[in-house]
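So this first bit is one chain, no partners, the form predicted alone, shown in structure tokens.
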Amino acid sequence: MQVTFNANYFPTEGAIVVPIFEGNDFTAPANQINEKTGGAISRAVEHSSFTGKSGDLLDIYAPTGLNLSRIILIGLGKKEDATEKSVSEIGTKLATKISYGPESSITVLFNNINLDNMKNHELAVHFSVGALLRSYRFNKYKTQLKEAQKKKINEFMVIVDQPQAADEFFHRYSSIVEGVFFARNLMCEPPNVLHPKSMAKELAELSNLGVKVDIINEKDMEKLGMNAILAVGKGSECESQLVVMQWNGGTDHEAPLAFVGKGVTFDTGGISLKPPPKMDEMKYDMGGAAAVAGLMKSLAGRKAKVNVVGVVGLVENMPDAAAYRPGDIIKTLSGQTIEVLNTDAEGRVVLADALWYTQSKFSPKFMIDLATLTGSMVVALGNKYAGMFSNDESLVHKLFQSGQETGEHVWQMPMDDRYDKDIDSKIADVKNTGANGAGSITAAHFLKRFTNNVPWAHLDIAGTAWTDEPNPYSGTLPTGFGVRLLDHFIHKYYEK
């Protein structure tokens, strides 16, 4: 869907979208169209339940006085309640509606709408971004599309007071959308197509945007001593990879911000085999790596003025004669040893080497890792919030605030030495699972042991990377969770 902004345009085909505030408080465009149609809008709202509440929708078909298929009234809610999050979510409502309509051309009238806390062009852009995010489809492997699936909006025109200001403001957000779509595309690919080597190849394409991409293969990992990553991938025919992506948009010699992603392109559980139901969803177990890759694409696309490094460990966890086993002891890159109690607790093992490599190689200001790490996180928070664990309260505050403002919510979970004792091993430095209960917390404490006391936060996105319950921005497809959150976090707190 192509979004464009214009000041002097009125359509002669398709549908127009007319915003109205709560309480049926008509905007300037609503008054204008109401007059053109001989009071059609007034009559429609009088005889319906539409009140202009946030996300309310009402169709007026074949309006008198206009050569258009329909008018779509959309509620903006209360003027004083408008935020980036609320306005973009209203945009998602429109995108859901028009995806099933007959029109290929949509014009949204935002001209002469002013808010106390949001400029006209900002209102239009946030709305358009929500619509654009919700327009995502993945039909690559469908050979017989239904008519509704073939439907495309060819023109999404937004009428604003200052189109140039809207274009400039939209530039940053369009790069974020591209990053989200990149992450979603990676997650949607089937595991017979997307494996560690092919995913590494996809990430290498980011070099076209100015990202420096280095791929460390198994031979080089063996030389470095990355035995944890290598152990998890031993049962697979697909060679494991560590991909390092650097965006240097800040000043020379400035310490980078570091983001580390779990990239298990398919997770059978290994020898500790998962039960069959929903195992197909384990192609999504690289959601953390996808988010880091999407973030790097977003930053490079908008030429962010900051130094960032993204590191992702890519493996496939398979049962095989060569696979690592419960009872194995692994010496990691850090020199610490891991006793493996469950081969399905593999993501933390991969991240152990990735985190240690990142802090020792780049000396970052902080590290944030993203991982679809534990089912316990889904039990605790469902699909509404990602779990957040950290050794730094400043990071906690900034990430929480960014979640509130973007709608990619995070919730702080406890870190406590009493939980850390639960992962002490009798015969190694640490075991890869704790006692029964608090599985997400003990997993976070496991990761903390490989941070070398660098400021760090762990985001367990197991409940938010994909969901069976429709998400406002993505429906039931993978969400790309983390890209918008972290781009906002970087832009607000670290860009100069």
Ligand code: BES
The other form holds:
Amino acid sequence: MQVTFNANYFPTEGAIVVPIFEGNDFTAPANQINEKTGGAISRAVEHSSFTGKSGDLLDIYAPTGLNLSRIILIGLGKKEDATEKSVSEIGTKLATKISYGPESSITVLFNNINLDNMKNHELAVHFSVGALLRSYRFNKYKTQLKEAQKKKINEFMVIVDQPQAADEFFHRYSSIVEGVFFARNLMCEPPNVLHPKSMAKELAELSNLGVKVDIINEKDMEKLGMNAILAVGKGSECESQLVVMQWNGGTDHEAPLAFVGKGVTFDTGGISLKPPPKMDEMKYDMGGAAAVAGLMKSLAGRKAKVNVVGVVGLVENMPDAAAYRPGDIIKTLSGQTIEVLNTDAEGRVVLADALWYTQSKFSPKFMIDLATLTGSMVVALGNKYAGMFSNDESLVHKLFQSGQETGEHVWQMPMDDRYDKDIDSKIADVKNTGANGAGSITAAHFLKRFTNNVPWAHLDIAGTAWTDEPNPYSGTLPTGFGVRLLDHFIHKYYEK
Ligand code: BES
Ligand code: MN
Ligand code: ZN
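Form predicted in complex with the named molecule, following the form predicted alone:
Below is the entire complex, every chain and molecule, led by the chain shown above.
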């Protein structure tokens, strides 16, 4: 779907979208179209339950006086309530509706609409971004698409007071959308196609945007002493990869912000094999790495004025004669030893080396890792919030705030030495599972031991990276969770 902003334009085909405030308070375009149609809008709202509440929708088919298939009334809510998030979510609702409608051309009338705390062009852009994000499809493996699935919106025209202001404001967001779609595309790919090497190859394409991409292969890892990542990948036919992506849009010598992603391209559990139900979903176990890659794409696409490094550990966790076992002890890059009690707790083992490498190589301002790390996170917070664990209250505040503003919510979870004790091993430094519940928290404490006390936050996105319950922005496809959150976080707090 392509979004264009225009002024002084009236469509001759397709559907027209007309916003109305809560309490059926007509906007300027609503009055204009109502007049053109001999009062069709007044009559329609009178005879329906439409009230103009945020996200309300109502169809008026084949309106007299217009050569259009329908008018779609859309509720904008109260003038004083609009936020980036609320307006985007109204856009997602329209996108869902038009995706199964007959029209391929949509015109949204935002001209002469003014809100209390949002400019006309901002309203138009936030709305369009929501619609764009929700329009995402992944049909590349469908060879027999039904007519309805083939349908595309060829024209999504948004009428605004100042198209140029809208275009300029849209620039950053269209780059974010590219980043989100990149993350989702990587996640949708099946695990026989997307494995550590092919994923590394996809990430290497970011160099076209000016991202410096370095790939550390197994031979390099052996030299460096990354035995934790190597251990997890041992049972796989595919070679493990550590991919380092650098975007240097800031000033020289300025310490970078670091983002680290868990990239398990498929997690069978290894020798501690998972049960069959929903095991296919473990192709999404690279969602943290996908989010980091999507973030890099967004930052580079919009030439963000900031230095950022993204590091992702890509492995496949398989059962095999060569696989690592429960009972194994691994010497990590940090020098600390891990006793493996469960090969299915592999994400933290991969991140142990990735985190240590990141802080020692780049001396970043802080590190934020994203990982589909624990099933217990899904039990605790479901798909509405990601769990946030941190040793730095300022990061916690900024991330929480960014979550509230983008709709990619994060909720702080406790960290406490009493949980840390749970992962002391009898014969090594640390074991990879605790035994007293709180699985997400002990996993976070495990990671903390590999941060070298650099300011750090861990986002457990196990519940938010994809959802069974339809998500406003992505339906039941992967969300790309983290890209919008972190682009916002960087833009708001770290870009000059
Ligand atoms: N990738 C899984 C976590 C996961 C499970 C994410 C379901 C999303 C949905 C992770 O590698 C894992 O298997 N964790 C185990 C840890 C346990 C063995 C200590 C878990 O959560 O069960
Ligand atoms: Mn696992
Ligand atoms: Zn996993």
